[in-house]
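What follows is a single chain, given as structure tokens, in the form predicted on its own.
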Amino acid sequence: MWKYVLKRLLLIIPILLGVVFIVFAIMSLTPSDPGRLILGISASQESVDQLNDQLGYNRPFMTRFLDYVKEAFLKFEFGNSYNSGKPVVREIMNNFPTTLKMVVISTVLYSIIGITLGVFSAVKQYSAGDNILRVASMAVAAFPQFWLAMMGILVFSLYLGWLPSNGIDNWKSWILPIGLYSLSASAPLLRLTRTIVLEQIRQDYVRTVRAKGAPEKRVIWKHVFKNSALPIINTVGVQFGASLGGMVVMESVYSLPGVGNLALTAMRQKDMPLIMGCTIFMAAIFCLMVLVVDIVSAYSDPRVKAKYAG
């Protein structure tokens, strides 16, 4: 089994290098002047040119890229932000707790909503409740997150005045971004759960268990859901990793100090060290979560165990 884990770990390295190369190339092709961003518009052109030379901005692309990879991957040095002058790692770590709190709470919420309603929809197939849930999930999935976020501000902040529209002042500030994100994420999970549970319900072993006189709740939750849980857990795990990289839409609309909002601000300001740091952080978090999901799946799948048993 260690061979499987090692293989997945080694795959993370070329993935991160590929992501860094693509983003680095895009940022290099984008017109920008680090010296001017750091020194400001009042600095002389001579000072700006001198600082650009010190930063290596005028060197060839591959030279700058290889130097960055060496500093980032071997020394874990990501430089300082052009705008704040603070280390990139500190900037990310200062914003990560907000993102982590949002992701953990929202993952618990949308998992409970999506899985519970998905099982109900499958058990009550073609009933009025099933039809309502299917239509509602498709409608919610069709709405972009930024539209839901703005409608939440319009209704609950401007019209009703119940909840704050931005910032983190108290516990009420978390309700709109977490609630709307959970609503948006629960729709595809509901449909996935319904499809997988319906597939399991039609299996022969379910008819056998029912023929033995087992209660329906025991049939659904102990037998059907147990055999349906693995792909659902995989989906939730991958979504959790993607969200940890930054809930960009919710954080930007509600002005929350998270990693996604930090990366978006860095892009607007062309703060290359911060952009690269956020990119590597998001990619690494996502790859690690996918690795965890793969390991859980491997330990739960006898075929993978047998393949790597030697």
The other form holds:
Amino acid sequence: MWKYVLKRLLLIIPILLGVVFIVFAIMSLTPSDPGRLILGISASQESVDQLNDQLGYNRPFMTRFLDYVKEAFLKFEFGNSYNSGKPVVREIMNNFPTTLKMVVISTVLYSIIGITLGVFSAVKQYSAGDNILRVASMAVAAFPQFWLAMMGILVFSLYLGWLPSNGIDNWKSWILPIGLYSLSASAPLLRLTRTIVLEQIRQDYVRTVRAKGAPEKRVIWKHVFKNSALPIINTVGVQFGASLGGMVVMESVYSLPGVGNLALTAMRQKDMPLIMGCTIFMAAIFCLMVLVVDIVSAYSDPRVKAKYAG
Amino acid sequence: MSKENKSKKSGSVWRRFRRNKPAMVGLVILTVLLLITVSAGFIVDYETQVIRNNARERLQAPSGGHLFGTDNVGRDVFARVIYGGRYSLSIAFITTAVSMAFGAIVGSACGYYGGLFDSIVMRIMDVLNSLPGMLLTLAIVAALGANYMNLLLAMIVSTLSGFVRLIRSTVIALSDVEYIQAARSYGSSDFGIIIKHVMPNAMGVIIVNAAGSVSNMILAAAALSFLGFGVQPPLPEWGVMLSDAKTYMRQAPWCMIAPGVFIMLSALSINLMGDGLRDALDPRLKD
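If the one shown is the form predicted on its own, what is the structure of the form predicted in complex with the partner chain?
The next block holds the full complex; its first chain is the one shown before.
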């Protein structure tokens, strides 16, 4: 088992190198002028050129790429943001708590909503409740997140005046972004849960358990749910890893100081060190989460575990 | 499969699809949306109603003259919304079609031959896949500049890996099946086997995934344009319209309603059809 974990951890390194290469290559498609970005519009062309030289922006692509990799992967040195002048690592760490808080709370919320309603919908298939939930989840999943976010501001901030519309002042500021993200993320999870549970309910072993006279609650939670849990946990875990890298849309609409918003601003300003830092950070977190999910499924499913026993 | 058999099979798929009420609702909504979008040029005038500013009529509430009201520079929201479908819908369909075609060629080659080619392609896909969310799309658009073509290109690159993986794994699962082995023993060429035997049987999964992809792409294209990383103003893309509407939310909430509802209806209609197709193509998957 440990050998497997170690092997997978080491495999993340070439993937991250690939990510750095791809983003480096993409960003070098555009003529960038970091000297101008750092010194501002009023600086003379000479000093801008000089700074570009100093930063090594006129060197060939491969030299710059290898230099970056050496600094980043061997010394954990990611440079300073062109825009703020602060170290990239500190910028990301300043923004990460906001994203982390939002992602953790909403993941708990939408998992509870999506999974319970999904199980309910499957158990009571074709009932009025199931029909309502199916239509509602379909509709919610079709609304763009940023539109829901804007409607939230319109209704709860502008008309009712209950909740703040942007930034973070107190606990009330979290309600709209977390609530609406959870609503929007619970819909696809509900649909997935319903499909998986329905698939399990039709299996022979369920009929056997029922025939043995087990109470329905026990059949559902002890047997059906236990067997459906793995793919659901997989989905939630991967989604968790993806959103830890920033909930770009929500953070942008509500002007929250999260990693997603940081990356977005960096891309708008072509702030190369910050773009690279954010990208590596997000990809690393995502790869680690996928690994955690794989390990959890290996541990909880004897069939999967047997495959990695060696 | 003989011609007669083939038409019989597609006939029964259509029969099952037709009986599925939600799927038919989806088909009707999508058809209406496409008709409106295609004929937008006959309903409203692009220059005067969609693009030109008209300060005297700015921020008017919905009325007989302006069905969905006017925006912050006096353009008719209805006219802009029906033109907007051209961007969002074309981006979603083209992105899906191109990545599906790419996925079909590369994915089936990977799955059928395996070996070094497969390993190299799959490692590249791993890298593309490990940039979560819209990160890759954002980076490409940021580098190339925000406009329709670059958004399209960026979205295709970000969608590729999903289709390559899906088609590769379907082909691997199928190439061990007895009838493929039989075809091989007859001496059919690899290409013939993939086209005649593997692809038709993989089509169900691919089509259902393509439907999901189209609806995701509609939402993603709107979100990217909303963030400024896509179609640019003054073009009447739905995300662009919502981004303008955000500033004037208090004075003109109607500017937000129509584009949002149109995005929702497009994504919803395709989801409904996707579910219907899944059930019709493979009744065993029905829930």
